[in-house]
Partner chain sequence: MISQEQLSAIKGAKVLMVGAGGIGCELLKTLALSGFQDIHVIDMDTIEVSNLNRQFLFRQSHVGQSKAKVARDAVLRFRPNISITPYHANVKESHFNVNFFKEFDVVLNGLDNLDARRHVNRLCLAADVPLVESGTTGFLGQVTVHLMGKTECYECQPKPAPKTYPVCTITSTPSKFVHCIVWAKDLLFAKLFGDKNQENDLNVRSSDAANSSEHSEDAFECRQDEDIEQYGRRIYDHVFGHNIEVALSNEETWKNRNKPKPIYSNDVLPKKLTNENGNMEKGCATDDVSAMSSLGLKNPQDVWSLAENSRVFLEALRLFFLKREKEIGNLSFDKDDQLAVEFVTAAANIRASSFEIPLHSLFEAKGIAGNIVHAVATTNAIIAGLIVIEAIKVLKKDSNDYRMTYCLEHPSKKMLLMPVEPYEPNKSCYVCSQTPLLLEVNTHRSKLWDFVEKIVKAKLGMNFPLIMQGASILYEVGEDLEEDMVAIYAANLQKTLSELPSQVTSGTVLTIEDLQQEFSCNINIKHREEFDEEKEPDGMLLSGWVEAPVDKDNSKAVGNGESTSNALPAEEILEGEKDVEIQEISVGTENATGRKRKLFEVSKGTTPDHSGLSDERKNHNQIEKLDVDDEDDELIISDDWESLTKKKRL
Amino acid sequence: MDGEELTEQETALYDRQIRVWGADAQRRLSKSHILVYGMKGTVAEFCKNIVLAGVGSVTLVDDRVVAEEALSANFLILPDKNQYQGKTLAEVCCDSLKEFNHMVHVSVEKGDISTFGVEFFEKFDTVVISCCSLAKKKLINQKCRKLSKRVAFYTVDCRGSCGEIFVDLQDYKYSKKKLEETIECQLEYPSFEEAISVPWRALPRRVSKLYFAMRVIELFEDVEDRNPGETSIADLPGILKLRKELCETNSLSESQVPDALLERLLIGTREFPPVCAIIGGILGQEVIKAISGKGDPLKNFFFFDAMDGKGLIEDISEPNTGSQAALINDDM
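Mind pulling up that one chain's structure, the form predicted on its own?
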């Protein structure tokens, strides 16, 4: 992403944000390439944010045909049925995103993302996935990690009034300002598989209950061979049984995964537009920070629950990966 300067047109268009995060950060953004899979409401919000911010390109992957229920949370789908009938979610969202910023190249890639070879992901700087099974999340994250260059990896999920973001920046170096100094920092991130493999009993007592609840439902969908979101309140008995098994295995009290929270996640399988806006906004902000190298990045889970209006960052890592940013400035 180094080398080329901003064009005169880019400088004029992005003048306001250049004043906020600087020309170098904007240059990095304008040369970045983002791959996005799973065009739900939260992802639509995220795509809108990064297209307006002025990334170089966005490639969308989602071969599912547009259904009427998608209109409830995805504002990129026009309400006129003639505009989307017979088209895939990626195609419809691509057409709408192009209207937000003509300087960003938005395109569609067809196919099952889990079958794409490792070399396919080398074209991108950031990969964001949603609507993915547990196995698919692990697989795509592994492919990103096999590349010779660092590719930032994110998963995002929104269930009713709750949302979750996972971040893997691998070995990440960045700068931040402290008083009048610029400090160089470094963070080591675990993969998705490594993070969720950390024993529950090894986690701090005050870890978000949403973390445990999302893992229970995610594993239930995996065991039952369900697509993400293909659960309902009718599955509660099976999920409570799985929760009991997981809590016993991990020496964790079942009170850490409340019945009421699981019920809420099962009843609210559709996305809640205000939550989509919040989660999509946070995700957009994190991707911009990671590309620009400016500011403290999120490590490595973010949870939001509209019931209490709180957003929580949780570092779910093995102890040797460290929960704090390491200063790598010799003067410090």
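Starting from the form predicted on its own shown above, please give the structure in the form predicted in complex with the partner chain.
Nothing else is written out below except the one chain.
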């Protein structure tokens, strides 16, 4: 155990969770700094979870003004025009989050996240983005990777009854308990760009269909220059056309990207609050795990579909980039 001791106040407040992950992990959490972009329902859930957990700081970026639509799944925004008028989404959410835990520093950073320099990201240990275009995801992921310090990168998106999380922990070492022993492990993650460039035919046969469906829609939005999440059922013909092309290039049967699934993703433009809670919960848990260095982190995609109720982990990486957790030799 290193670093200062937890205060009496911290021990009392965090009692039940210290019993889950230990005082050491709690200390690491309290020194971690998290950047969050895209304040929709899922991200609101995530922020609540990490503020309660007691991270050091949370910095919110989202300059959009609060609109009626933003209220639908986001409990951080009170539906009182006097409260939110003239404020940005990040500002309104910041006010609510501060109340959850006075020991966490919650603040707002204004500006376009795409234009923030690499040095901006150096201030953080974890970057979580949502509602981003394909280009933006790649760009921010790259910036995190350019730093000498390891910055964990996550994207999260919910569409109707489905949700997706992507994780890039770069070169990640952690410990886990196996029987009575604690063993050291290491995982290598591909970047977002590397992961989605893995040829579809090279993937295991039973990869979640949601993975392909999300890529088709993501690419469609990119090609058509749409705002993320703003495609609808009216775009189905165009999306089916793109699916055909992608499946042909990748020699994948189109049945792996079913029409019915695409339709469901396009009909549900608004977030579904139970799915936000589930995806925001899993993401919170993963970020906490990665910061504390305890337990197997998920690598590197997570999918949830309320239709079948499954929450699945998929490893989408080149077969040779160590998909198995390698044990570190103690002699090193």
